[in-house]
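Have a look below at one chain only, the form predicted alone, in structure tokens format.
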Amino acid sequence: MSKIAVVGADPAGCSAGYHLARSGHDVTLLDKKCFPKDKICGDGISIESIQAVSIMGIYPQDIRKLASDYAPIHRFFLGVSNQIYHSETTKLEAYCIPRLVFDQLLYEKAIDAGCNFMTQTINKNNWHHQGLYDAFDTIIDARGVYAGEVNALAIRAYWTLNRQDLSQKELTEAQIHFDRSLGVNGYGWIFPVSTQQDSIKFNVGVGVWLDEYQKINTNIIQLFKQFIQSNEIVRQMQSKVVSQQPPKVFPLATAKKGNKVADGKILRIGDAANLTDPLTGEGIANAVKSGFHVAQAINMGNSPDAAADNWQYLYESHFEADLRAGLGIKAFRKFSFMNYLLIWLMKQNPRVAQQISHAVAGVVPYNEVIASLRY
């Protein structure tokens, strides 16, 4: 049994602890703040992130019964802004959550498997000074993106509306918009993140990437604004809204070449390690994952060299592969008009429009859709 500290109780490091304290470890979580604590982001939860938390324990019936808001997604939306767009039913459910909420749940699941939790603030990676490197004999950094490598920004404000002005298709569908005001790689979202009662909350956004966020001579917020002025869908929900909250920024580090995962007994995950998707900035799905991974690399291990060995090899086989694939998308969009085909090819070919959605949704990998779209 090894005494570990988890640094950081966001999705990862709730996976990991919940994990290697049912491996019989001894446990520290430690965060900064306590809990209930919300986090600024889009609250997606792709099917992807669905299947992963169900190996803590955590399945969709438990969701409806235990989230007090939540949206079941059945429907993904994506398109070009005011020119093109494709919206496709997916068999299996995702759903859309406030993190205040969901975050909840996974905290609840690493208590009740053993972990013990502490509130500290750790700052930059000064593990010495703050004493943590003598007292564990590994430490797992997941302290969310500001330890990892921020590249991209993303801002998200809450509108509530009547769901009398809805259709069924606004209550289950989240919609993706690529926009080019917003840089090659830019994008905006409409959630619906709250759909049980009659007030319906929508979590509403737009992505940008920091090198191309440096060419546009506008801050992020007035991009906010500039989007919802000129995408019509968007501009058309505003004008029905009974009440919003004042946008928030936050950062996101997304995907990266040559990223390594250990260094010594630190073993980063979740956004810590830069494990956040390069397309949808989606980070929960990796962000358990990667908890669940790391606590195999300690289970293997006899040493914290060997954990660190392990789960540098276990990202390489479990996420690389996906991350460059999307990382090649990504390089691949800079052309103007690959956007706007891409949704053509959609429309054109039921196929094409369902590998397309599902690797949005998180059901098939990237690398797995650009192999099975050559044939």
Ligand SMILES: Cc1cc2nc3c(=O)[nH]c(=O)nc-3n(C[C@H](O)[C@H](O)[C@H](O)COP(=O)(O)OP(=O)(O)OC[C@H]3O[C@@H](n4cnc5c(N)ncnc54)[C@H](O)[C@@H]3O)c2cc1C
Second form
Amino acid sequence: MSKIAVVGADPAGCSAGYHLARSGHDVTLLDKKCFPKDKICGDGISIESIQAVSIMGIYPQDIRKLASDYAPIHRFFLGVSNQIYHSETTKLEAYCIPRLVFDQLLYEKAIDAGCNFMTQTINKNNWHHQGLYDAFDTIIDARGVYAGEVNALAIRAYWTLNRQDLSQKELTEAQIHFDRSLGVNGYGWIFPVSTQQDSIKFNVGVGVWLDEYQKINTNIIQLFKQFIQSNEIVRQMQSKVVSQQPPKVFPLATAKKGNKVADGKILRIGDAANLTDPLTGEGIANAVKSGFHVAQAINMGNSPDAAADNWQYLYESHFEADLRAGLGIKAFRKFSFMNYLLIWLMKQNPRVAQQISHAVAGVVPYNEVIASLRY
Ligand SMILES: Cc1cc2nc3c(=O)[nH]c(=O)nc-3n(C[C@H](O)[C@H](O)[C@H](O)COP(=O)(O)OP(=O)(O)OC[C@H]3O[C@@H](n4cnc5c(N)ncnc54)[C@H](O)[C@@H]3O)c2cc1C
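Output block for the form predicted in complex with this ligand, input the form predicted alone:
What follows is the entire complex, opening with the chain shown before.
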């Protein structure tokens, strides 16, 4: 049994804590905030995230019961301009659940599995100064985006509309817009969140990569306004808004090349290890999965050094190919005709449409989609 500190108690940290405590380790979860706590997010719990939390014993029926006020998603919409889009029905459900509710589910699982929880801020990378390095055999860094490399920025707003102004489809569809109307290579989203009352809440936002953002002479609030004004679907929706919360901006740590996720006895997971999808900014699934694999790495090793080698190896075998393919597609999307080609291919061939929708929803890795399109 090892003594393990998991710093950061959100999806990545709770997943690691859950699996390690169940394997018999003495696990202390540390977080700068106490629960329940909110987080700026798109609130999209993708099909891949639903699959990932099932290895923590959280199944769709639990989610339906515990988060019954929030939207089950049955359709994925991928659009590249006002007229050019594809909408795909899926058999598997995704959800839109505010992080205040969703993260609490994961936290309770980790505590039930035997983790101890402490509220403590662990500054920068000063593990030695704070006594953690000597007190624990292994430290898992799950502190999120600021512990990783910030390489993208997102803005999120909540809009409330009246049910009578919306179709049933709009209440169950997650929309992603790879939209040139943004004026930059990025993405916009519209996700229904709270759909059980007469007032329906949507999470609407825009994400953009810093390398693109730094080249343009504007700011993310302007980009968001531009997205609303130039995109017919979003503009129509905004005209029906009855109330809204001001938008909030938060950074992202999406995939990067040559990623080193282990450093001595410090093992980085989730956003701290830059595991977020480089095309959609979706990071919960990989955060939860990385918690599972880092626990495997520790259980397979007989020393902290072996655990570090194992984690780097498991990262490379389970995450790297998919993330690298996502980075490749992101680079192609700089050429706007590639975005149109994508939708054209989806309209031509239902199998391709399903594969691409599932890749964006995270069910099929990007590298497998690229391979299957060659045949
Ligand atoms: C606007 C926006 C929209 C997004 N939309 C989606 C979406 O729809 N779907 C999706 O899957 N992903 C989305 N993401 C990404 C997703 O939020 C992250 O990928 C995910 O939360 C990563 O989980 P994590 O556990 O690695 O990190 P986090 O969720 O960031 O958790 C880090 C934890 O560490 C704690 N912490 C931080 N610093 C310290 C410290 N110094 N000491 C102690 N504790 C600390 C924090 O309090 C927190 O609990 C979005 C991100 C943004 C910014």
